[in-house]
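Here you get one chain, nothing else, as structure tokens; it is the form predicted on its own.
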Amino acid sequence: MRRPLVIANWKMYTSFSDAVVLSTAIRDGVENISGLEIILCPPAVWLTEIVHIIHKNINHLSLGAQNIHYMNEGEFTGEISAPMIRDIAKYVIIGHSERRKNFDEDLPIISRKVAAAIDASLSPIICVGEKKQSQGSASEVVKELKEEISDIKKEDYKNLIIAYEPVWAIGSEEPATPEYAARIITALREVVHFETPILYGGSVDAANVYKFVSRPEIDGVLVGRSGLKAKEFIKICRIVAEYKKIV
């Protein structure tokens, strides 16, 4: 059975003191939760500090970066390469809709970033999702995923994490229905390895997360706003652990 996952994307939030308090509270709150892996993705400037906070013999709590460049080094002021992340974090979010919208990242760039992460022994958290809800959403999202992983070998699919985030649901008051998300995720499952975790993301909170993770097709969640609230995020982790019941 695939491992359950809960990922918190902090985006461009938290001051240094906020990041320390939040990561410490989450670390202490999830220490005794078993049966899932929890990944925190703070702003890059806080990674080196948070890695020391969370490494307290809690094997199921890990760090991820929010972005990388597809080159290993070079004259790219302000960018961060996969090898730079490798010694600090195990994961990296790639292809988030906000990167596409705000920084014009297209599928060829995303596929190069996925390949760069794999080459650096990072596990990419690949985001996919349609802009508008429609009858053809499944085929649209499947096509997108195929392009995003076109530069890696099939043997590396087991090292991927897929986050299905319908763009129309991100930051809204209405997430996708669990049935709708499960249908899209079932189609995505045909593309990747049977061990590849596929998560749902898009307005996930403690009140609705059980509806998603009670579905066998959905292996966990990628959390946005609720990941910035320690008590809420810890509650989400407990619910996922309870519904997935992996020890």
Contents of the next structure:
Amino acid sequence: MRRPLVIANWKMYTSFSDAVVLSTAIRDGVENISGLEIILCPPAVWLTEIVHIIHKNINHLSLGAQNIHYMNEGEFTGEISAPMIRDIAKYVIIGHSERRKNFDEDLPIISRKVAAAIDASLSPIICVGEKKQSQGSASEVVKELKEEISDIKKEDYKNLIIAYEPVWAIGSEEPATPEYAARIITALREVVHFETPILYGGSVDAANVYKFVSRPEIDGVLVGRSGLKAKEFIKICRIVAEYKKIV
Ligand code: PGA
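Could the form predicted in complex with 2-phosphoglycolic acid (PGA) be shown next, to go alongside the form predicted on its own?
The next block holds the full complex; its first chain is the one shown before.
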């Protein structure tokens, strides 16, 4: 049985006090929600503070980083390595489309980062998604995922989380339809371990999340904007827990 997941990517948002208030509100709001794992991915600079806030007897709430370098240490000014964050975070987002677009991250770099995360015992949250909707999207995305995980062993596939995020649906007005997302996720499932959670991401909110998580193919969601509003995010977690309840 794959575990249901809700992930919040805070991107480059929140001041120090915003981050403290938001993580505290989320911690208190999700405390009594069971049956899913919730992962907050704040800016790296707030990780060490938030780890103390969320680790108050709630083991279904964890932390992830938004990025790592593929080297463990060295002359890489401004970068953060996997060994640096492994004692604070369990997860790291790798290959988000904004990093590809704004920082020229290509598939070989992404696959090195995935391997660096695995070596440091972090679980990578690997983002995949086509830039434009087309008939061939499923095969394009499958090819992309295979390259992204080409530097790790098959036995490590169960430690991955895959986020299917069609680039055209991120930060937009309209998400992909649940049928469309489920079709691509079914194709991605062939590539990974049966225990690997595969999530949908792209314009998910509290009003539309049920459409995605009511599909058995979709194990949860990764949210951007909706993760920055405590009430909305807690509602999303509640809906996911409800739909994924083991009956
Ligand atoms: P969004 O962002 O939910 O604001 O569309 C999703 C993402 O970037 O992962």
